[in-house]
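Next up: a single chain in structure tokens, the form predicted on its own.
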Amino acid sequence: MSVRVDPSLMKELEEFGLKDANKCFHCGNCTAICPLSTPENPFPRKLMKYAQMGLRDKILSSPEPWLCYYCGDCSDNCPRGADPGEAMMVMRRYLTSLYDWTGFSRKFYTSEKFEIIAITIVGLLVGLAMWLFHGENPDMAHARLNTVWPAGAIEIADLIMAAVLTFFLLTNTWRCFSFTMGDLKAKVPLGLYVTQAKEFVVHFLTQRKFGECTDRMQWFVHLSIMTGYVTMMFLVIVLLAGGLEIIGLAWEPIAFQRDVIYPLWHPVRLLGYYATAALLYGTTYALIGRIKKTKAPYKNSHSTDWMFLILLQLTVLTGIFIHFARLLNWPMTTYVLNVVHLMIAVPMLVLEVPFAKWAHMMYRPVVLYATSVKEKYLEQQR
């Protein structure tokens, strides 16, 4: 099989944040020290070589960028300062842009100006829609959000947004799966796909492989953010889709608030509190780490890393502020804060979930699943 070499690849990867990969002289220290590298899937050295040699197609089909969780051991022990851990992060951004058939991810990752403008435009459109389509007689004596924005209309808008985002995310994920499986996709029997499906579920929910890294704090922070976000998505979208009223969860980031509050120990409310605490802890830890540059994963943050964390934390904080404004019965403060809250939360969802950082949450377990299917199939063929 012929191999295409693209001499412009390194230059292209620089647009996604690659800086020091040319310093690599393939000593193998990074692969030797990585607790997740295996003989079947060695990294990061292999990907460094692909980048230097311009092997675009090899990178596209490689699972290794998603097998790396960026604990930073490889970068800390690189004798040349090639920062292989950051190079693997760059590969994930690059692959995300290739999976996205719309081309939006590439613009989002390669232009900080485009990223800021896109988020600003979506935020302003949300604010304009909230202003144009509010109720005629808002309650100014009590903080009742549904007198300003009727619950039914908000739920319909929520479900439409969820459907659109799911379409983009799943179509991009299918491309991710197809590139990873390659020619084996059509050869693997359906039964094997079914029996290995547990790999996707386990890795999605637990980030288990990350727990094998030496820096377990990174795994805990990553898991906090992931489980907090998934819990909130479940509360807001899944339960709403099932017809349940999500009441009294003004803490939660993308809450379309309700005017009756559940009892303190209600399971739904406790899940909302967990999600809020987990997200607030995880984003604060990651932001402080990036400001202080305390460890390898935080030393060379891309603009999208900052934007992702900032939007997520602002979404949580504005949700908390709404909660207290409602408890204090400050109507106008509650209504204004709700608009600000959604002007932050909706751009985060619309842009991050299918096209940027949040998409990694789907791609990684999908690639781990595909890798397990391939390995099992090849083992059966021996």
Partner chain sequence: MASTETQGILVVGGGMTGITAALEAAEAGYDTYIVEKNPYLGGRVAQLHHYFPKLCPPLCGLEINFRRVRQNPRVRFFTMAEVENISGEEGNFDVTIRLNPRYVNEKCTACGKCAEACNIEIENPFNYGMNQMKAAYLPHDMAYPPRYVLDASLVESDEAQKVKEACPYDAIDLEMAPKTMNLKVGAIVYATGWKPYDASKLEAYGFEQYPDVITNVMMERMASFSGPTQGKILRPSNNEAPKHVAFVQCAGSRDENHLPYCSGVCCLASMKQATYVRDQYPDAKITIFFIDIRATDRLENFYLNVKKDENIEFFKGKVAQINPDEAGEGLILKVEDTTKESLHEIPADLVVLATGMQPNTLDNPVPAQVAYDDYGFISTLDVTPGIYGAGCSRVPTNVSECVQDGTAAALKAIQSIARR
Given for the second form:
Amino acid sequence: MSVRVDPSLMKELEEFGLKDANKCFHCGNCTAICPLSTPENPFPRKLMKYAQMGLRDKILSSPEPWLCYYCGDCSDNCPRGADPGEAMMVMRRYLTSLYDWTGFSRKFYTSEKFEIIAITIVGLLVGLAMWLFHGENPDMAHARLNTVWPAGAIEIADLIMAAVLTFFLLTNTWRCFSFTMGDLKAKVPLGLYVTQAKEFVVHFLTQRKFGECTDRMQWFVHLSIMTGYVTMMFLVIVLLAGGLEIIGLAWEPIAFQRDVIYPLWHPVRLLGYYATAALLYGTTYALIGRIKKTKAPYKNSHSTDWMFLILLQLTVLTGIFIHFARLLNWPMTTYVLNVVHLMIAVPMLVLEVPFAKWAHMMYRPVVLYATSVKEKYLEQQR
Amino acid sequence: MASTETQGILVVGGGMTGITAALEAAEAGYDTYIVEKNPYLGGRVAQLHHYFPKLCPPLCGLEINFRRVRQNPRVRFFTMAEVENISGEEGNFDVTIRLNPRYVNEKCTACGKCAEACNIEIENPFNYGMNQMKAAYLPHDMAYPPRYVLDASLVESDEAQKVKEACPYDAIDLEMAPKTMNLKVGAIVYATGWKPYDASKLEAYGFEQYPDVITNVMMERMASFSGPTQGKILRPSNNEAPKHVAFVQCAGSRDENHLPYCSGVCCLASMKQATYVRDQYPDAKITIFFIDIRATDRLENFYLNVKKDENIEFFKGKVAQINPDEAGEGLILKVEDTTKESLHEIPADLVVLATGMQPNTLDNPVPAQVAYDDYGFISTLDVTPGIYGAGCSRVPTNVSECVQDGTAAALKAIQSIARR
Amino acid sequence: MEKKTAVYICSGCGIGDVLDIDQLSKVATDENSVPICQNHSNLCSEEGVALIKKDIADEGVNTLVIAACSPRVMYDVFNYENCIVDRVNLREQVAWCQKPGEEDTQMMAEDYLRMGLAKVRGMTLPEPFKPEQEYSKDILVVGGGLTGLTSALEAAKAGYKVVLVEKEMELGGFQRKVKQIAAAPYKDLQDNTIDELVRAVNEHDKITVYTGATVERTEGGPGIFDVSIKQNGSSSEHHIGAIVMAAGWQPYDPTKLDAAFGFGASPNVITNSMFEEHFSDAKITRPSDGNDVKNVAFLQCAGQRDPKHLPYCSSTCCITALKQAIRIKTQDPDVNAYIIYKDLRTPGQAEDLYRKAQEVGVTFIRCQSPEVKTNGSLTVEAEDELLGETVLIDNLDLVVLATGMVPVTSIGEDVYAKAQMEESKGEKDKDELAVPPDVIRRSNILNLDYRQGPELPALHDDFPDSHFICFPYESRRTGVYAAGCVRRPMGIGNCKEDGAGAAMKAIQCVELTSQGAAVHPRAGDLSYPEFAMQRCTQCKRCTVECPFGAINEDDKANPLPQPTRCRRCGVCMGACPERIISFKNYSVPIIGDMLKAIEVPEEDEEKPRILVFACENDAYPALDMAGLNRMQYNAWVRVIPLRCLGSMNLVWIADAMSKGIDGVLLLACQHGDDYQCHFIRGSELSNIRLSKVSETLDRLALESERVRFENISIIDYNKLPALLDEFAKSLEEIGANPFKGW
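Having displayed the form predicted on its own, please output the structure of the form predicted in complex with the partner chain.
Every chain and every other molecule in the complex is listed next, the one we just looked at coming first.
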């Protein structure tokens, strides 16, 4: 069996942000220094080779890009400046675009112009919609958001959005799962899939593997952003919908962002504060890191990295401003800020979650899950 | 060639390159001066046990060269000397040389009475600090000039007078102070050589942290009878015979975080050192971890011969980390076999780091206008005509090419004089 | 010169504590009636030296025996002009290695003094050799490529006249065809400046250039070479001092390559040197149709590092491939360039060029045996070691094979092999010494008029390289220095240095030779071998065995020594069964007298005697270092240093045995492939001669174990005491030499 060398892949990967991978001379230092690389799944050098040789199929079925949390040890210690950590990051972008059957992801990643236009359009559409569809009697004396945008309407929009996003995310995730499992997908008995399911949950929630990296700070920052974001999603998707009032499962006392101001120790308010603080901390740390290029993972920033962090931080900041405007009872300020807030938050959600960086929240645990299923299966076969 | 008889050539550095440059010019009839920082001539070569690929002792060639120096009145040399200043121009340089005190004058016969009387011990720099020696010492068995040196710590101590009195020939001068002298020369050959890259900068390798991690230059001393172990290769942690010796190539070399260039000799040096281990321990296992084996020209033949040895394994992969094993006795090397895409943890009980060469001009630059390359090597000759870089001051390379370079530099220096 | 001998005994450095100096003095005064014998407690001091100088000035002393430290130290202190001096090593080799106050130690010192006195008795001051012809200081450079041009220009710049001979019609050699070069600092490609070098050589008034010319014949020796140069059918004669041989290389014949490289099967498969020639001024295109190239592969080690073709590495091909690939990428960044290599070899700062090639996007594949497929699209199939799979690179427009360098000295028939063939037709003389053969091919470079062959002997793979790491210019022909790629495959930076270095050696050779002095390794030695021709039996041993081919032969097989070619090792002296060859200060009788001066006690005294012949460069210093480390060794030994063990004449062994000496030990340098002998064959020849000694011993009815040969290197001093003791013990088992007291 021989494989055809395809030099065009390197050029293609350059569009995803690949810069220095051709400098790799395959000493193997990166793979041996990586705390996550294992005898079963050694990386990142292997992926550097696949890239140099243009082996698309091998990359598509490789779980390794998702096993890497980009602590940067490999890049810091690379004798050649080939930046294998960044190459793995590029692989994740590339894989995300391959998993996405719509082709949107590829455009988003490979064209900065497209990325900005897409976000701007979605943002403007949200703004337009909010301007067009608002309540009849906005309360201009008190900052009461529901008088401008009634909870019910928001909930409907929210759920539609959630459904669409979930559809795209899940279909893409399924492709991710299929590529990773390869031929084994059908061979593995269902029982094994079920028993290994805990792996998915564990990796999703704790990012245990990341914790094994030398630079634990990165894990902490990443975990902050992740838990902050998941908390926020929970608040928004589940509680904003008033505990799913629309299907009759409303529970007012814990609904999110209604025109009631919960007492300081109310769990919803606490969760909101946690999410805000975690996100603010995480994004600020990462942004400063990327501006100052403090460590390897921050040295090469793709436009989508910037966009993601900026949107996230702006979402948080506008959220904070709304919160204070409400507390101070500045109605107009609150309403304007809310429009701005959603013009930022929604595009991020719509575009990033199924098609771009946020999708890794899904892909990573899925691949880890698939890998553990595969390993378990192969172990049983022996 | 009008004034060739009156103008000399200064050679800075009395290692193999410098000795060669001075001798080649002197034997062609030119006056030469060698200025050497150490108390002896011979430089790094004197510290080597064998050369590759012949596995012959460097002292043999040094003996010939020392004889050439002894017999040729045109060669004069100053040890424990450094060039402080260079002024003037090609054909007419004024050089200031600082002579550091040896505390022993030319009456010394190397009888060794001072060392007998001395109780103070210091680290032995010739053996890279691996053992202690008397503070009144002959730098090594074939030290040339064969004359003792008193360490400053001894001179300042209470013992100094006792040691002085032990000398039957009035050769000890405790009052000796640094002095400077001036030389007029027509050309200068700069051959101050190299130093091994500081292995403690290679954090992942634990040099200085784990005693059984040593460097290639230390291995040379260990294999030498005049070294710290009388030529026995032993694990520094427990003085026992090693069973598995690992040679880590490119320890800092070809590495942008350390030395981006290749020192050109380490592959062959490690293979040579593998033969030392094999000679002493026929059952020992040896692994040489490499990126590329750079055995150019007929050195390839040496590589082939070493490769034939079943106990020597060539392992394609750069060692990323060295950690102690669980028992805390041996070492574990983490490395990828890049030919098999497999990750390994390989045990070894003695690890030799193949550290590369750095030019000494980094620490002691030429006190004149000279161009250096990105790595501190003297790069071009045309900045100050008449000053010529040679040997490892110019290129990290092996002894043979250093001698070649020293010979070429001698001719350049002669031209600087002949042109006048 | 009438000798007036004086003996000076130093009692310093512990000598006086170990020996009875008065007793020792009696050896000089009483036994040998030396008129002056002085003792001093610190002979090397100003006072001690003044004592000696006074005797030289006032008493007319001109022959001195200094019994003090090793001759390797205090050389300048005990060196007196126009005096014969011998140093008796009482310090390192007696006082520091023997038990103090013992009779045996005293006897050892006394013997050494006797030997020293015997030696100076036989020695005379050497007089420099003066040939009939005038000495020439002109330098001949053969080869007008980069190395030769550099060599010629550098020698001329130093003020020497140079004759440059190039066989092509134009100067510049291979480099003339090269567009860009890769050289320090290796950050990028550089323009080739060979034209400037050619111009500088052509314009230099000290350089005479012959192009389209060859060296027809080289006669004589250093300082007095007569060289005839043939150009356009006519000959020019030049009187030459020394020669730089920079004849260069040729690319390995690609048609000999394995079929897997595809050479000849497609016009688009070319070699690296063809690449330079084809595209020296032009754009790089597909050879078959001149179209643009889109995919180019470079296959390294085509027939190199391969025992079937060239076993060595040509050192430069990796850098050349990088250079050519970078050039292609510069021409068109969209071209895919692949380098398929075994090990990428860019030592030193050349690593930067590798980095540069990676930066411009050259793809590297590590593979030990790539295969070129020429049916259909041009494809390379390579087992990629770093992928663990075979990869296919197809649609190639150009495949460049890195064929290696072959030295010009490898062309032509092997002169020795031919001689062997002829000899085997004739009668075989089984007693002939088996002198190891040299590879010398009739390559028509120098056409030396030397008995041993017309060119420089090769070392490995037909390269006339030096074997010595410390002395890379040491060729086997005095005054002829190989340089550049004919010597060893090397890149342009090294070629330039090598050219300059060889020019330096040539200059040094003409300067030393013109003073009648030897060149390396006995630089400055004024002695040379003299032949008592009337006793010659035309046995040819000297002419055959001289490691440097210094001795020619006339029609009647009489040796014709050429002293300026001589390195003064004395191998001829050791070889001569008639003992007709002598140096003024080193001869068969001198050493014979020394060993005869040893007092051999009667058998019943149970004091055996062991004679040690030690190489003065290695074994002798090793003995000194044993002393320096105060290692004790056997008291029966008596050491005689030899210039080279190759100068050992078998008669000495016979003399020693008939004298009653119990054993003879030869401490020689390592021989064989990794020989350490600085006279190349000396150690080996002494070993071969020794294999014939049993004959002598048989004649004397003695055991052959009494004579032993050991390889000792300079750092083996820790092994010496045990070795000497063990030999003494084995002699004890054999029993005393029955010739004692005869």
